[in-house]
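Listed next as structure tokens is one chain, alone, in the form predicted alone.
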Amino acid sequence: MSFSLYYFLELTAIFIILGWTLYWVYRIGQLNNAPIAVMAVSAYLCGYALLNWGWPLILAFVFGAGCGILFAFIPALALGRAPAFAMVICTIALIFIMQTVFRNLPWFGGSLGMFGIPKVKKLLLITYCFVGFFGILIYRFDHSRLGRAAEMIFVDRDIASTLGINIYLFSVCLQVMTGTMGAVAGMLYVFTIRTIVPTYFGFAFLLSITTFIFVGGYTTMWGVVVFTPLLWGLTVILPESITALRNIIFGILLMVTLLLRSEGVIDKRFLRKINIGSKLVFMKIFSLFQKIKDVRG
């Protein structure tokens, strides 16, 4: 496998995980950008444990994940009851706070970052195993009572409260779960590029992930799965003079999509049409085979 293809597949999987972190909390109407900050925390602490303490890879991974989950849990307690707008502002501020903190701490390399992260064997397989695990987890959630409760919270919080749904606990749990995914994505990202620089975890990164989910469709988990490789692939195959304007292109694409098709390209109605169409095609194929069988009989 060529390096460019490996790099594309690896980053696509990581971006899908991060897209799901935004999707999952937005199921209850809260846009939580904190997983990007959690990603930075877990990446830096895992890298520090590897380079400065000489810890084995698995122990450093568990340490980074644990610190990331703890970091996700603390603000979740305060943001559990926050409205959507307040959560957006607070979590974006959290990203810039963590960027500034790591940029000014000499233990973590300051603005130059950390280099020399050891190479992980079979990283692509490990990454897609995490994608499969998180995908199954979210799919099971969406098709369970919890998924229906989340949809009710999204539609009307007052009605959801009268039905006995604890919105605060629901929000905290989802934020911790997505924080866990963000922590894992952060360490996989570090093992892929093998360097940690504060600018990696900034607004440009957040803009890309937000574009993938809102253009693809935020009402289902499949929008980010389909459009992440498509949009990220464009930045790989287009000339460098155009990819340098990636943030402008993504920003325009995001605005146009939200204005013309607010739920994104792949929404629940789109999936229902595909489901009905696939059933009709299957029935036609089945009837065709039956006619062939009857003729031969």
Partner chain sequence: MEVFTAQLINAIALGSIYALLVIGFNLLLVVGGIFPFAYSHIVVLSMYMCWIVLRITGDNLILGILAGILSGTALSLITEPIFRPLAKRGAVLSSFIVAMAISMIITDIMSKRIHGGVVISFPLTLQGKEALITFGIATITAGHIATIAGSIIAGIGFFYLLYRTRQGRAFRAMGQSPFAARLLGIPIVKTSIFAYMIAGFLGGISSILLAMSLGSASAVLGDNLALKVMAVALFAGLGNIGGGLVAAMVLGLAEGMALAYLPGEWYQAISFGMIMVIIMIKPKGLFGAMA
Second form
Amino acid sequence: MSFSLYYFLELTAIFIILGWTLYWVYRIGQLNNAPIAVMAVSAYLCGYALLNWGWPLILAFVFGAGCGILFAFIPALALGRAPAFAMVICTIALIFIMQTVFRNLPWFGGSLGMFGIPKVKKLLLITYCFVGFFGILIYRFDHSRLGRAAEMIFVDRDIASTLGINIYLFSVCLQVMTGTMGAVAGMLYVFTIRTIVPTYFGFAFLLSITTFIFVGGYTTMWGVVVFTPLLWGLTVILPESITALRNIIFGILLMVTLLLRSEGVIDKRFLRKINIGSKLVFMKIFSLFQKIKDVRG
Amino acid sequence: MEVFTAQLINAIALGSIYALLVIGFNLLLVVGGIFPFAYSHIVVLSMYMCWIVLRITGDNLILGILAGILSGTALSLITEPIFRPLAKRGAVLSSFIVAMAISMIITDIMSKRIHGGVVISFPLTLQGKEALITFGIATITAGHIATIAGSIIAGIGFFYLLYRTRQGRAFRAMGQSPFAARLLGIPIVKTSIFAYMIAGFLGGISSILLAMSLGSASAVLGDNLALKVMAVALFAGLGNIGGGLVAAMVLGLAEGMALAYLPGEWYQAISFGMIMVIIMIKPKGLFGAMA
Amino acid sequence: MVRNNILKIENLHVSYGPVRALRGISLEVYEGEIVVLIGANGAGKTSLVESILGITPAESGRIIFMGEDITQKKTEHIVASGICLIPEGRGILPLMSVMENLQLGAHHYKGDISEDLNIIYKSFPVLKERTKQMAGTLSGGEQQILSIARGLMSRPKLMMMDEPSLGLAPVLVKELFEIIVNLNKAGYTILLSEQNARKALQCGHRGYVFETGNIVLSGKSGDLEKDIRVQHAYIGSAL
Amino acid sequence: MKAFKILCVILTILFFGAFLCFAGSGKEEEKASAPAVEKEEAPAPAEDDVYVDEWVIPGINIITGVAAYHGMLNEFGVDLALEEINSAGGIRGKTVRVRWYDEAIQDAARAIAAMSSALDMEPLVIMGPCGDYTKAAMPMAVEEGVYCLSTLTGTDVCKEFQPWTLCFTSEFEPQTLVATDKWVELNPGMKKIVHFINTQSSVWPAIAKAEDKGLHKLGIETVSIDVPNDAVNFGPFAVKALAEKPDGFVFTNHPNGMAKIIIELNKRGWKDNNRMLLSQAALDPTLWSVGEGYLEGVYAWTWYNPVSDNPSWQKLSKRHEETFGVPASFMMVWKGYDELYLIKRAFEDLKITGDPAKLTEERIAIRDYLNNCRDFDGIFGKVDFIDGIRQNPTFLFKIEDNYIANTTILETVY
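Could I have the structure of this protein in the form predicted together with its partner chain, to go alongside the form predicted alone above?
So here's everything in the complex, that chain up top.
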């Protein structure tokens, strides 16, 4: 397939996974950007294992993921009870700290970065396997007992604790789980780019993910899935004459969407309408089949 | 000893820059009911406006300063109708993202449409060519005195406004409970417009003081300041106006000293690390919120 | 003697989205009267009080205050023209001092308010002691007094109280109603919406009974007290 | 509902299956070197007809973001070159056009999107990425086998992706040795020097290391002070430097920081501007804009001569002055101009037809031709390319009334 389609699909998948990490922790009202810092840790360690120790791909992948998860514990344990805004600034601080750390550690190639990450065959298939896997995980979570507990915490933390939900533990588990997703996304990102530089996992990355999730809708998992390809695709196919206006178009789009629907385009009400609508359509088709069978029968 | 005093002066100047910006930030947060991430970008854009007028009128300082203050107020007022529906719904998080969108637009305008995107610098008459007082390598320039004095005057004036005047009481009432404020007959829309105007006016003055002390402005200055001011506000406790001033000075001193005495490449990690540790220990900020 | 009409509501309809809170309410309040509104929770008492003040917009019908139609006017103008509301749950500002709460009461009046403050401090000495204290540190009773005093600061022609006795100890409730009666004697017209029907009807002149958004019964408070339906519904049968 | 549970189980098994095949794919042995190893003779196509009716060359440029003025100046230089070439009959009789793609600044995803769209045009050559994130976009081009003129991203990055990229900056080490020797010679008696560096950039730390080596060879002690990108107030750096009681300063950080620190030093009593040396990236319009009135007598070294009397440079500089009011000096202004003329010369000498059938063949011909192109008549006159690296002389000059004066050309042995 053409280059731009291949890389478009690849990056959309990675943005969707990271969008979900924001969505999943926001289910209990906390805005967490730590997965981007975890991305840096897992990407660097996986790259280091591949290039310096010459490990096979799968071993380096697991090693990177493992280190990412272990690292994800540090902010999770500390930020379990932090309110939304405190967590935002803490995790942005963590991103800048990890950038400085990897820039100054001697083994990671400093600000010049690491080169020559090998190309992985069928990377696109693997990425979408992970997207599907994490998607199912979140879907099952949303419709499970845990999902309802998360909803309770989002609505009112005090009443949730009276019902015996351990909010701190819930938050730590969610943060570590999204840290894992961040670790996987980080390594997939590095396999796409095949070089690592400390500033890859920085502010520009954060800005685009926040835009995708807040325009798409941060109260349902489908908002990111629908709007990441739309918005990212928009910036790729912008005609040459107005590429210079990209930031302004993005800014205005973001502003208009949030003013009209403050919870993003696909929020809970929108989903309910779709569910009801799709059931009706399904019923009609089903009854149509019945009629045809009766007529023929 | 000179070195320490010189670094101290720099740190205080940095602290007063943050203090100037955090006052307007907290006012918009408390009264406007929004998270004004784009406030620093509005201040930097007014610096650009002041620079444009200076260039057109051939460095006529009075017109330049007027332009800076007017554009700060006007820009802040323009954003009021954009944020009003969000403030009414109490959607603070969405206002944070809308503010981020506005900051994207402002940064794009500054990085391309004005002076071709190149860093602009202010005429020496505004900056003061020579340092006013020098002893050894420590110097105090007109810019330093202006920003420090400006932040002190703005701080005191702001406290007087909030705690001694009728309008100030209305601001604080709206901040604490908009419903009670309505019952008392406080005109919600008029008061929030007035709050935006004061924040904009203060932003305009800060833009002039910044022009005097920094001497130049670039498109990326908006983002740098916005992150630092957000950190200061959170560090002190969101909306806590008194705490904000103290936190601005503390962070300015800490950053100034870190810049001076710590190895350069670790400076960013240390300043952000400090903010992270404080917020982890006291999530509501050092002084608690909404005093 | 004919007392002039302070407040006249004609066929007022108010709804919150699909929920119709008031279904065509009509009532009058005359000068120097205490008019009592009784009814179950959610019967529309609070919606009426809020729509008079312009907080919730009226769909149809008219509200006439001192002969002037204030249905579409903004809350700040209505308060300035002389209506004050002591809301359910008192609505004081906990992080501001008692003095500041009182000063806020007279927000619309630009002139000197020190004279009004003295009157308030004379009639409510407890507020004078705590004037510098944060309002949040006052007890329930004191907060209620502060709320009423703040209402007085706006020199109202009509005082509206929404369930002032809520959450007060019985001895304080008695004291509260004495204050209400004294205020009335001092010339203030009061519109009192109350759960405690017995006490309210005792000190009120006329009353209206609310049920799911419309008035089912109205008349002198004496007659209402004796009415069997009112007793069963709100006072608890005397049998 | 039950059906849905089964569906979930099947899907999960499927994914783990795919996960295993991921393990099987293993590391693909593919070094950055070209698939065709042996160097075959550049094929001279028989017929002289040109397949395309217009040459469209994709260009990856910084169009949005905080460094947008780099991209704008790059386009300024390319537009002049296009005008000249097209008015002189274009390349092999066909007009030339450049299709710009935006790589923004410090945004790897954008760089990839730009490069992938450029590669989709099946181009013969790409006027390559010019930002910090060339390294994010290059692996794709190397794998596809398209020559990229990512000329200003430093020799280290260029060596990583050789032979598929060209580099205008030559080896820094020999240049800095010659430059620092000359500078110390002009300012005798310097014992201790403060060196302002920026560890966040990917190019400047290498230059700083080379400069330190040069100074240490001359027995001069150097103290490094790191100036971060997001510094708002530059007073602390000047004070920290003066506290070391140095005899001179070397600046290898962002031009905005250079100018600001020089102002702070002058305000704090440092008068001897001759003892300041600006590194090669200094001639950014920011330096002239911010440093106006304070740069008198400061030395700077670069690998191109911004006051050369070459007619094409004079033409560019004059037009730059008409548009921006300041004579040209920034490398981004002329880099596109030279890149386009390089492409023109390669296309004409190799008789490139643009025929899709001969695409791979012609791409390799262009690569080999440009990697070792001899005495190319660029904007500054004759210059050679050896293994994709341009062999520049070193220029040391002094700044007088806010522009460049009395340049000395230093012969550099590579």
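Everything numeric in this text was worked out from a predicted model, so none of it was measured. Residue numbers count along the first chain shown, from 1. Between two forms, the rigid core is defined as the largest C-alpha subset superposing within 1.5 Å.
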C-alpha of Gly233 off by 2 Å or more between the two forms on rigid core: no
Cα shift between the two forms at Leu260, which is computed once both forms share a superposed rigid core (Å): 3.6
